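Next up: just one chain, as structure tokens, the form predicted on its own.
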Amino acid sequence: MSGTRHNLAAKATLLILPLVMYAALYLLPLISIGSLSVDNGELSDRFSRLSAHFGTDAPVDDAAAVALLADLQGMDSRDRAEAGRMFNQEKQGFRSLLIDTGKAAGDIPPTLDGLTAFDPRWGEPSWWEVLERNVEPVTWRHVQKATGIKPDGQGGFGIAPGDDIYLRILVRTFVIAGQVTLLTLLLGYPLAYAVANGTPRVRAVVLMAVLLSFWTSILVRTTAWVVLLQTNGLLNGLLIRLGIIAEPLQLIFNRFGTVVAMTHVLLPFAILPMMNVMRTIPAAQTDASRSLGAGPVETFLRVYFPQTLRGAAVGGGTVFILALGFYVTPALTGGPGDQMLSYYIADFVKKGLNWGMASVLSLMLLASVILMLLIGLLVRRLAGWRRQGV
């Protein structure tokens, strides 16, 4: 008996396996991200003494001025330079003033009135605000910068006008791929028809347009909507000779040649799923309905098309979660004013090297969506009770 216990419980270990594998696999990720977010272990490390001086809320005096100057003298210039850099993420000026300060920190007498000798920027006290938000090994200023959400000084919190920018963004990054998915179901529903109810004929083209998509880069779609929708390009030139139009049109790097690109890229992912639900709707349904009366639009309306919206829903859903993080396209054919989260998060990553940003925008941007599924799910929910009678 007891063999068979153990060998049950080896076979329960490894069916559920992969699935604790998966979960941490997906779960550690998001984990990481939450902690870059707010760690600042990297400033807080090099300012320890400075740390542990704040901490006390002690105020701005001698002792702070010779944990300052011991803290830059522990380090080297590298150092100095790169946490003078972070610094420089919040007030311009604080690398050029830590650099000088920690080459001549042996030369300064360890007062703050000889701090502020040496420089007179050390006798403001927003220099000294800066250093004591930032050198706590948790910090909160890149949520605060990416909702712009942040202290009013009156106890509370409030946005200032303009802090707000990246929740612009973000709803932007909404407005877009709503945009986008909005016209991959108007264009793939009838190539999804075609396919599902066409003549073999009509199948196999539309078919192979569909998939010869996904054997292209992405990249070389987008420039080839560039190529296309330059002030020079191919469609301004055709309307210019059939005497539309007198003067070249901007219809690239702005939203019009965004929106188009990225519903280029993504038509595929809307018109697979809506082609797989519609051949499975049996061609008997059709043909009663039109036994008992009814004309070829009631039909389509009444019987078939209600059938097609669960195919809508997975396409434009699947299109729309997709269409948030996008990065290439929008960056190519878009203007300044078009760019959508992602852009930013690679900019704060490849750029400005701010790993804490890129992990808050990447955070507002998972939780925006995870908010969007629930109040779905709410809504389906509370539309099934009112079926029901509840």
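Whichever C-alpha set is largest while still superposing within 1.5 Å between the two forms counts as the rigid core. Numbering follows the first chain given and starts at 1. Owing to the predicted nature of the structure, the values given are computational and were not obtained by experimental measurement. First, how it differs from the form predicted together with the partner chain.
When two forms of a protein are overlaid on their rigid core, residues whose CA moves 2 Å or more are considered shifted, and Pro29 is one of them between these two forms.
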Second form
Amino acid sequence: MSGTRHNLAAKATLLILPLVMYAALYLLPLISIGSLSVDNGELSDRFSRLSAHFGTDAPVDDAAAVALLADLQGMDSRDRAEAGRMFNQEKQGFRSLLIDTGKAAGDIPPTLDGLTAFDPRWGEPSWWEVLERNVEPVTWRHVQKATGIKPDGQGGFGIAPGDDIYLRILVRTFVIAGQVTLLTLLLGYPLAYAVANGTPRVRAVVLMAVLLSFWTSILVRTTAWVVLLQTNGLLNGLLIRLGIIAEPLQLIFNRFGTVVAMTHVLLPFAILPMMNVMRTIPAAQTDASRSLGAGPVETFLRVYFPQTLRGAAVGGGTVFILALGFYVTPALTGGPGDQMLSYYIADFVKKGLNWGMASVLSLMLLASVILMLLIGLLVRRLAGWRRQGV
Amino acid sequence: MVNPWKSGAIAVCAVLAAQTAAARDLTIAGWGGNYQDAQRAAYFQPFADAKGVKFTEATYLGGLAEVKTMADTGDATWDLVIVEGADLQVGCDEGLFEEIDWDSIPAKDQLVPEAIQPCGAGNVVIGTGLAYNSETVGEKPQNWQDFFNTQKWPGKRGMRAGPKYNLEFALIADGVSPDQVYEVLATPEGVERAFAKLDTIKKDIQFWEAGAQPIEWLAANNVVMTVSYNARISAAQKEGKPFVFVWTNPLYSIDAWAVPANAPNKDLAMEFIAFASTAEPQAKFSQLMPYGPTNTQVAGMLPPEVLANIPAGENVKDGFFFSDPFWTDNNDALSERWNNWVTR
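Would you mind generating the form predicted together with the partner chain now that we have the form predicted on its own?
Starting with the chain above, the whole complex follows.
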């Protein structure tokens, strides 16, 4: 008896093993990348003496100079260059200052005056402040830069003008995703209806068109929109030939081009769930509503439409979340003012070699998606209670 | 205090990748488009034929992300990459590239001094300047002032994404002489001045990431003029496109071959660098893609119509050399400022 139970438990464990593996493979890289946002081990390890010095709230004095020079001598030139690059993200010129000081570290008298004589910048507090802030094992510099929230010097926190750049980009990302979601639902609803309720021929044609575009590479579809919308493109050519406009319109490299191309790319993700839900609604319900005296509009609004909302929610939610992470389409069809957060994440990874910033920005995007999902859940909960109350 | 998650993840990646890393072909990463086509004809194929080896190619779009990942994981998937000077300097300082043994490179004495770097062999001199489509532009733009003149030439202007090059051109358009550009740009007032000048055309700028993009935009009349690399324009001219590259105050820079740290075909890669530094393949390359050579013997081997289009001699007499040290120190701060400016 107990043997069977044991067997069952083993089987259950085997069944959930893929789930555990999936979760591990999904979560491990996420945690690893996420930890980069505050992990400062690369600097705190190399500046262990300086870190210990500032850890006791000691001032910038000769002991600090001794600690700095000893730390610099303890590193090889590659480590110094990498550390210099990281400090340079905080203050320009730090890279060369650190590399030059490191090279001469053995010959510099280990006092503050000695350092200042080597390079007068060591006499300025601002350079030491950068060191003091950035040799702890945990750093908030990336979080501060990404959110713009910094200590305001009076014990509180505030956002200085211009520091809210990534918050503004996050808002822009949400606005574009919202615009695209709205458009896909408005365009997708009638198409989904046509597939679910049309004659077999209409159904086949619309479904084929949707699936063909679904199976086509996102890059191809985006480039196709560039060809259509550009200055001498097909659309401008057509409008000029018809005499509607005299000069070509700017249809691309702006918000219009971005939203149009993204809407097209994401349309199938809205249509397919709505179509599946609509297919499950029996035609008999509509007939019954009509035979009980409701007009076509009332039948649609009171019987058909509420049942399709579930599909619209799934489709709209999918489109919204996919749109938040878009990169290629805005890069090819948008202007400088239409780039979304992913563009800046890629920029920090590739050009800036600042993976800490890339990590914080990714976490910001992830956190806002989770927040949206929680709000969605809450709204559904509240709506559910209200319905039960009635 | 090494991060256990990170080292774990890197270890997993390394184990998975190690299986494919063994004994692969010589892998060369370049900037794509007709630039890489010309490199294939002038360097890759002749070298592979002479050595009896195979090669594969990859595309590289600047920055050090790939090379840094290769160094961190210990799995170098490229053996050679052609990089810009500033990235070469940073990568070399941080040990991301192999050092070059210049004594084993016979052509060393023929190279211009700027080409001889601890971790890289300068191979290609690139001119960056103003280009337009003569069929659609109307009156011909002459200089950087014209690039910023939206009254006379309304419409979008193509510029390279990011602050590099653009701040320099803005200052020249604002009246700074090319040899003073980096002095001015090193001061806060100079930076203000560059951004103020860029403000005047901000709504008309369209940024490109890859050198092939502005060529397509000129052809499709999506931009009225653009910042472009000189040889991309020459290559388009050969295909019959009515494009013009303006040799007034161009910026020139050197791309260099470098070998990612611990590349499995390191020795072969070094032999490639020795080959690519010689005059004969450089002359062939300049004829296919009119960028300048770094081997001083090449100039005598080129016909005058090719010399007229490369960043050398008369063409760069009022030009200026891109400052790698300036951008190594200032890129982070100016990129931040730039992103802030772009999103406003």
